[in-house]
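Here's a solo chain for you in structure tokens, the form predicted alone.
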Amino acid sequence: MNLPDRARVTTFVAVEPTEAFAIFTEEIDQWWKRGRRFRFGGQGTLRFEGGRLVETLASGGEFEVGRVLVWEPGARLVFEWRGTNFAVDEITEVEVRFEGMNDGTQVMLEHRGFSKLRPDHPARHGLLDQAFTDMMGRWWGELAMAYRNHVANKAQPPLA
């Protein structure tokens, strides 16, 4: 039996794919939700830098979430994903695709490789199989909505 190994979410933003990609990568710290549920350090800063996704913790320390594997502006981004409590070989992968459609961009995110996490891994929060991938899908869904709102707010004209 194949266990669910991935979570997928899709959103739409009303900007061209190159701008959607730029906002996703260059403004990640602005749209990525804050707090311990979404950031390893709770209130640290998140950025793509030097071929890596890095969180600078409020303490001043730094945590490398993962290396960037594919960087195709306006089309595709793939990066490794690991938590602070992951062993060296417990690296998952996130792929984000940007496809132009209807005067905007469909952004499809897939987080895969959950089978690398043992059943009692703390990242699973006691959940197995579909329950775990459903939880991850809801987590990424909240982030996708935050990204979408960030893009929409940028497109709003300033109040007169």
The other form holds:
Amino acid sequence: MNLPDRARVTTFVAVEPTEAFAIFTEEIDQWWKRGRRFRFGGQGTLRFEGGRLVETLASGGEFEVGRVLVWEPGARLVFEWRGTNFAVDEITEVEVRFEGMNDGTQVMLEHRGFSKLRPDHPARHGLLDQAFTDMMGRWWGELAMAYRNHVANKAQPPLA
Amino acid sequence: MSSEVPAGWPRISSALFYDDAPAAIDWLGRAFGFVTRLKVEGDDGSIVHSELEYEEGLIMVGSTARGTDGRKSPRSIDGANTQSLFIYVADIEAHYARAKAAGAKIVAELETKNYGDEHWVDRGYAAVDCEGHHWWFAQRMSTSKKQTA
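Next up, the form predicted in complex with its partner chain in place of the form predicted alone?
Up next: the whole complex, starting with the chain shown before.
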């Protein structure tokens, strides 16, 4: 059985690729939605640190989402992705590409490797066909809009 | 009960269906100047969800292969339409040139319509997109003195 493998989201932000990349990575804890549906430990702080994406948990512990595989400021970012209910050898991958377009940046995020998750994996919530990758796409879609809104709010000139 | 509209959403927005929705999203950007603020693609590349902005206007573009709501592309039903879209733009000449260059089929040439001294003057055109949806674009040239008084 060939399980669907990837979900992709695209958004557009009205800043240059270098800035779009910097905001995506350096301000990830500010734009990434909060709460149990979006954060790994629920209440933690998310950041890229020491070549990894980690969430520092409210309990003081730490959850490593994955190692950074490619770090090309203004162009491309690739990191591994493990959910809290993934086995040690279950690793998926997220690639984010930043391309200059119309005085801004088109940001394309692809999360791939879902076909490696066994059919009864808890992360699937019982979804085997494309419904699972659709669900992941919608989840990333909410995050992409949160990122876009964060960039737009920053771009507002300060109040006089 | 709340009548609140979420930030970034107009109260009314339309979803348009295309057989090749990813190509239509690119085309609408190229020809009409829409900005894809969100595009969610499934494993097969079809569109799970999309949001395209034109200034404060918003449409969604979906794949006909998805959904159980009887969606069809006009091109699969001899160009039939059950709606057309009307959009005010800031520079109708530039918009017309852009649409034409991108291959939009012009079905009503640029024309200034004066509705009389007590009404308004619009300059606009009509075009058919890559799969047969009908669009009207117009620029408001003047509003009657009575209306603005």
